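Only one chain is included here, represented as structure tokens and corresponding to the form predicted alone.
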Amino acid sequence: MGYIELEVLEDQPKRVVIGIDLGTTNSLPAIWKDGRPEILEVEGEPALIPSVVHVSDDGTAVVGRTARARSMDDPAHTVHSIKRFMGRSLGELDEAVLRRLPYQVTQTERGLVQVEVGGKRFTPQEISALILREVAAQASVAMGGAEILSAVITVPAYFDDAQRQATRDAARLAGLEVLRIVNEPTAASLAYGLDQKEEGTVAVYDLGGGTFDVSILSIEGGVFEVLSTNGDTSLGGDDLDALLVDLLRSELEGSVEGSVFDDPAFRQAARLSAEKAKVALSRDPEADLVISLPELGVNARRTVTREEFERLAAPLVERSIRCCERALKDAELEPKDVDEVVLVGGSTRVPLVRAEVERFFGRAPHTELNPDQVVALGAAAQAEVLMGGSRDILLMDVTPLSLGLETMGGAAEKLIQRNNRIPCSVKEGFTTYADNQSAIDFHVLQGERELAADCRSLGRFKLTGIPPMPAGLPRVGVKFHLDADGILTVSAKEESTGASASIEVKPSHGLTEDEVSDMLEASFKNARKDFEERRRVDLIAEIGIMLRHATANLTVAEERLDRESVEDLHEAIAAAKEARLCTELELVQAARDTLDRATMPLAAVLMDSVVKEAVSGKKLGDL
């Protein structure tokens, strides 16, 4: 099969769809050709684009190898590892990571991360767009001038809604139509052709330059179902490099001024030396960390053994293994239930990583394919499927965190549960809380806790035009739709008038490493406390509705009920009002139950009135 043709015009280059691995360290395009995915090559070499951008003082930007070559001479104007900032705010970034950067990172008035280089300010989306544009340009050269307008782009499975949106925005800025955002682990499984297995369970361990995630997939008859996913969006090869940078710093402390460590030239030189030593230690028992900056009075050499490096790296690798444990627990599986283990990302070349993965899963992982290329190959395979190719594959990914709404009293109502298959849609009915309420504010949340304050705010929107009615009568349908790219749309519609409102959730930034990794842990730790607090909040909201109806009909009660029932009702109302300020679940529950019993005689009187009015003037035969 030839490459995928979108449109063929006479005497015009062919337009094609490519797969792109937009990586922290490098980015790479691939294409489906002659029945299999291939990495695109330029002049016999893979079209690998270092994810690096250099911006000169006149505003001219260069990308890739040229930018990386300039990083030593002009580090303050050279941006790398931008993927770590996608969909984030400045306050969410690790201060240790920021201290290691040779370029300046600030934020916009709205709290968006921006980098300042060459006298200009760029968002991560803009920098990523420059990288994607260069990837598409190199792909075009490799394809003999074909026009590259569409792509399948991969992201870490644990990227949240904000980070996926940021990736889509970057592609749009680069002039690329995104046919699909695909999770990197799923792409890797496609590259290995695991869809050809009749059935099996696969674990994909993906340790890249800046992020880690693990996915547990079930494959049967060409159907890929992601059973669970877990990860750490601030764990990768950059963090392994930082361990060796710290060794260099300790070697130099006392012999140079402290200000040297903050110099962009030192930061860049130390990072590159650490990266070179890390790579060498994957094949040799020892390597040298070397840094020479005469202008700063820096000249040092430090020999590092693999054993020493592995001792330093062990806590980071253990962090990744804990993610694997959580992913298996969510999938209700044991390591022995996994049939295949796939390694993705250049950092999986580290011997300690491979050894620990093999120890945990009890089987040797797949290493046949280049871990730097496997994701791009899988993206090309998915592009072929989307364009009607012959492979019969169905991908069923999951959402990593629950999605829902804030309800009255501050509770979090989950509409789409974590690890739910996507694409998916869920519809839930809501109503008004106050009489004659003409609008409802919706607060969209992401997270596992029971209260809105403990979850992540994704966005807000308002539904107006609700006709004036008593509280509880309007019927508002709220629909959550999570598409195949993991992009969330929330809509609300009032049934009697057709009034509607919707939002495509585009938060200004995403989740921090602590929020991502701790959300699930916190939900388990606080499960009982959260449940009780959620119950208390719901009871208080229920008491509010009961009080409103009871007080509105007090005159009827005093006219139609016996003296004892009226006194019970007044006492229950007073107790219920006090209970709304109470923090003890048992007391709130007791006050609600007492009010419920006290209002029963009143409810019977009101129902009797309704029935009498309904049958008034009618004969028995009419009923």
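Residue numbers count along the first chain shown, from 1. Everything numeric here is computed off the predicted structure, so don't read it as measured data. Each form is matched to the other, and the largest set of C-alpha atoms that superpose within 1.5 Å is called the rigid core. Compared with the form predicted together with ligand ADP:
- Annotation for Glu332: C-alpha shift under 2 angstroms between these two forms, rigid core superposed.
- The Cα position of Gly111 differs by 2 Å or more between these two forms after fitting on the rigid core.
- Taking 2 Å as the criterion, Asp568 counts as shifted between these two forms: its C-alpha moves by at least this amount when the rigid core is aligned.
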The other form holds:
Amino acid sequence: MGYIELEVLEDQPKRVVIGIDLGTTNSLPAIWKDGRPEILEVEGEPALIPSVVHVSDDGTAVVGRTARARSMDDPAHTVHSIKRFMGRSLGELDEAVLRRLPYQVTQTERGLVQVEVGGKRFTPQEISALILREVAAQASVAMGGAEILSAVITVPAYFDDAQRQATRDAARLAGLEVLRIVNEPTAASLAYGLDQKEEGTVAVYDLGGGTFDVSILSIEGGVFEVLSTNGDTSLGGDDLDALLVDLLRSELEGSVEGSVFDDPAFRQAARLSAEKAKVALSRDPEADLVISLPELGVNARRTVTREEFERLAAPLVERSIRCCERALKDAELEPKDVDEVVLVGGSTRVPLVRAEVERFFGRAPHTELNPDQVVALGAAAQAEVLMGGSRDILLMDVTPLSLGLETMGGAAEKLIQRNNRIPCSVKEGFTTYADNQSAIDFHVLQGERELAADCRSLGRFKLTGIPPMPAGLPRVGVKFHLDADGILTVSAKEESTGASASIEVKPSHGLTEDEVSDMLEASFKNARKDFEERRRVDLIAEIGIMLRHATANLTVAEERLDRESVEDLHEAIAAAKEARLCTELELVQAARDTLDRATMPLAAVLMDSVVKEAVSGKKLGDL
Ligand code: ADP
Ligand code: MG
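Mind sharing the form predicted together with ligand ADP? What's above is the form predicted alone.
Starting with the chain above, the whole complex follows.
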């Protein structure tokens, strides 16, 4: 284990801040060490945590590789790609994505999405919290047990306020303080140290498992500025997998019952087979799609050439290029104005993607760093900056969508324009529509559309206490403040009387304070339950070994021990056998302890005979 630099703050415990790439598919922690960011490693391997959670019917949750391994034999209990659901309502989710899921997705009365696994319902925040907890735990192991309390967490640049808020909530549930939410493309540029450039324009192309992002950044005198962002929250490697799954399905069409395609085991096996073939095709000119599920009568092998795959994938890659075009347009730039192109995300290993990106921008992209790791590295660099470290960089981000208010007749008035730099504040005057109107309802919106009904509702609040006046006379100042994390606060004040309603607008799909504290409580309770369950399972395993040993030597015991000891032993064995089915930790523990005591005399006799045999020379040759 290497030396770890700990930041010591006055009168505060040692604080370790890590950078976390909380990915749709994989999550990865990194830290700043010896003047550069470094991926945290456990046993010589990057501490890469698949963003997968398995929940069994008794409510026990496991995260990461173990969970991913269950996706094949127990898909209905295994949650993938939860990031796509963060801060979203059911209506906003892609139906095609929902249809492919082997478990139910529902929503609460407040419109929070929930996944149903292991007979329980989890919000995306809760699932992400489990992932973050595991990432922090692995990071802690990687750093020799240091306690991790704070993190910089990355999100796609396209994430809106609700999605950012959901990410913060997840971190809080995981017991992590979020120092900053950073856009993934911004982090990637930091990892490449592009802040060292005198000036220039950078395009960051990030194609991961479930999301696509492109950001156009400018650098001037070491200062980064995000000029524009664009993307598609439903475009990534999963969609490439889906293309190959469709191939497999058409290969099987006719030879199996149609219902097989809806079988969770089929869906999962097909998905894994497709991903494997896709990864192979990044390297080889052809690969095999293989699926064998005898219990479903499914058995197929289909060779796919890179050419065929590229033909299928071309429209998806094309969609990403369209996003690049739009991002450039927003930044009022042309492809030739871009000086550097950075590739991020596992899916940028697909040769067609590299070729198309290179063709569009007219230059070879950066690929020196591992595209799966650049975001985590950048997050660690950002953490260093926030901790007052040496690296001198200034980040400026932009808001991905416009923010505004609903006005008369259901129109949407934008106060903060899309791609405005953040943090920022905007103030605007409003008034009443009716005589003696004593209150105004404010409806906060997000989106580019003209009608409020077409925009996303972020929340509503009411300013009351306006003195009776003719319509149009009261002057109400409304202030929108967007902080550096992209979180929005809206306040309103009637200027003649000072009546004000300073209201923090929570994105409508975030969690309320109460919900967060309920969940926190539940997660603490479960943490204890999970721990006890683990202990019980361990004890039962231990009892099993002790029982095997005791029963194998029962004859010796009966020959050599006094009656009382033999009786004790029989009793303890019977009790221990029963205890193996017991769900109470204390009872299992007691049975194990009793068996341990009851086998002492037997152990002494056995030891004695071993020693005697050794002394009598029988075993000398073996010694
Ligand atoms: P995310 O940011 O969404 O968590 P990653 O950047 O970790 O995702 O990328 C995961 C995606 O990259 C998956 O869809 C995976 O199949 C894909 N991927 C990883 N390696 C390769 C490869 N060699 N060729 C093609 N796709 C790959
Ligand atoms: Mg990613």
